[in-house]
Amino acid sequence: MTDTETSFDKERARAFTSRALGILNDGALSLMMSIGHKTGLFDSMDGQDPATSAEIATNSGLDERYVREWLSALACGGIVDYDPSNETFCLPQEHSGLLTRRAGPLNLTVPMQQISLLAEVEDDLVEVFKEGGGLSYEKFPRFQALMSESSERRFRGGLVNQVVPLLDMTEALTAGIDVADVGCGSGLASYLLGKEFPNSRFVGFDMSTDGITHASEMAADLDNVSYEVADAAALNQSERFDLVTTFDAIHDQARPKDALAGIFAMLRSGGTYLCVEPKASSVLEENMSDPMAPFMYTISTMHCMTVSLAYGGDGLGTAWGHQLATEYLTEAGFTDIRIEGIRDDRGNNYFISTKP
């Protein structure tokens, strides 16, 4: 008998069997919960008395057979309550605050949509595991729309009321300054700030033509907001702005140091840079107690890191961490760097720094 055989821990093996089966079931439930968000099922069940699958389907305007199977999966997973004596289902109020649209930024069914999105590139990703390189933005046609939904939850709830106070720039924005949002996506941040501070001027930059087109249409009613197609690493905007923001944009960049250098150059002396990046450490063991760490590294592997590598980039990944982010900001020339957070965005660090 070998040392390996004698040291085999049967209890650990049993525990991992249970863990693996839990992963399998939870992965399946994440898809069901994403469907519950997209179809509005969770919203239609919110605050309602126990009901049959037929009643829930009628209230939701959906096909009963599909609704019944969906409810069965969620009942087995402990997401909804089931009363076998009456064959009724109910969404507990203790769960609805994390599953419905009224939950705002706490709605966990929004990020669950990323599971199916990432599954679309699984086979392609296996190939780059073997050959190196990465997957370009074009491989993720639904990503822009999903990020827009995530941004909307965060921005509408906290941008004006929570983020602006962190910057201590309310008076300046009210009086009128020049603001840029680099990697603006669908442009919602600039639009909301533009409505709130009509005397200030806002420009959103993004490399996505579709994103810029959507943003421009959305902000057509505002004359102080505009959008431009531009690569964050080649902005060429010298001392044009008093405030620059990036929201989860730097770690995706092929050349993040070039992007930060460009942001530094586009700020006027004394200007402020708000850099929002995922809340993480640059040290793996410091992330292991984070309940969202497995999800974070999965998103990194299957999107953030691989997109950067596709363009010959650094491949920083989602979990590049506050230590490395601070190092990059310092190298770019920023000073007085502080790290803050807001109530409605618990997954991100808010780096606020100054151009001397």
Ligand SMILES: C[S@@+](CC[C@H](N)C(=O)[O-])C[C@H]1O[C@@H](n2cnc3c(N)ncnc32)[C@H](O)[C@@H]1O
Contents of the next structure:
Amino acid sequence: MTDTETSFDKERARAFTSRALGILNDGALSLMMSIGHKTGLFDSMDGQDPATSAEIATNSGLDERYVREWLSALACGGIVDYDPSNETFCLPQEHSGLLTRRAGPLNLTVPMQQISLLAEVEDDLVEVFKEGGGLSYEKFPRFQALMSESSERRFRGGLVNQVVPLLDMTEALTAGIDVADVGCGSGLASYLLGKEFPNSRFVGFDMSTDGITHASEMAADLDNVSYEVADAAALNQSERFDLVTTFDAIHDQARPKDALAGIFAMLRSGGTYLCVEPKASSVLEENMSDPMAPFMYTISTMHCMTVSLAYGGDGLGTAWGHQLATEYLTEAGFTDIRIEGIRDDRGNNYFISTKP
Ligand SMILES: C[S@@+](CC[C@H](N)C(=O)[O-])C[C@H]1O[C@@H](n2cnc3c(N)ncnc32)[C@H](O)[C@@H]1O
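Moving from the form predicted alone, what structure would you give for the form predicted in complex with this ligand?
What follows is the whole complex; the chain from before opens it.
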């Protein structure tokens, strides 16, 4: 008998079989849940009495045959209840709080859409596994729209009520200061702050023309908010701002050190930098008990890391972690860095530092 045969743990193999099958089923269900969000099916079932597939399809304005198949998948997956006596389906109230637009930041069907977004680049990614390099933003045409939907939940819930008090800048923003948001994406953070603080001036920078076009249209009615297409690693904005923010916009940059040095340079003395980055440790084993860690490393492999590598960048990855982030901020010149968090955004660390 070989060593491998004697040490083979049958119980472990059985448990893993069950887990692997679970992954297969849950992967499939993540697509169904994303479709439930996009079609509005979860919203139309929210708070409703049990109904047949025909009634649910009519209420949602959708094709019955597709709705019935979708409901069958969700019933088998334990997401909706099914009563075979009258062939009715119901979304339990204990589930709807995580699956509907009413759930706001808790709505898990929004990040669920990232699974299908990432699947679109799977074959291209297999090629870069072999050859190195990365996939540029052009490979992710749905990225800005999905990012904007994901960020909207936390910005609307937490930006004015939780982030501004954390910075202790309500008075300054009310009186009027200059604020930049670097890697602003579709620009909602500057838009919301611009509306709340009309005496302050806000500029959003991003290299995505899609994001900046969307942002400029959204804020067309605000005189104190503007957006510019720019590479964050080459901003050249000397001592112009009192507050600079980055929301999940450093780790996926090609040249994060240049971006941070530019942010330091663009702040006036006494100005504040808020750097929001995924809550993670730089040490793999310290992330292993985080229930979102497999998702985080997957997003990293298939988006955040690869977009950075596509431009010859550092490829820090989503889980570059608070230790490395603190090192990068310190190297850029920031001191007395404190790490905070907010209630409506449990997945991110809020690094706050003032330029001496
Ligand atoms: C994860 S998204 C975050 C967007 C936005 N801050 C939010 O929270 O919704 C990262 C953003 O950084 C931008 N970005 C990446 N590299 C950049 C660079 N070198 N210069 C400017 N923007 C960059 C991307 O276009 C993208 O909009």
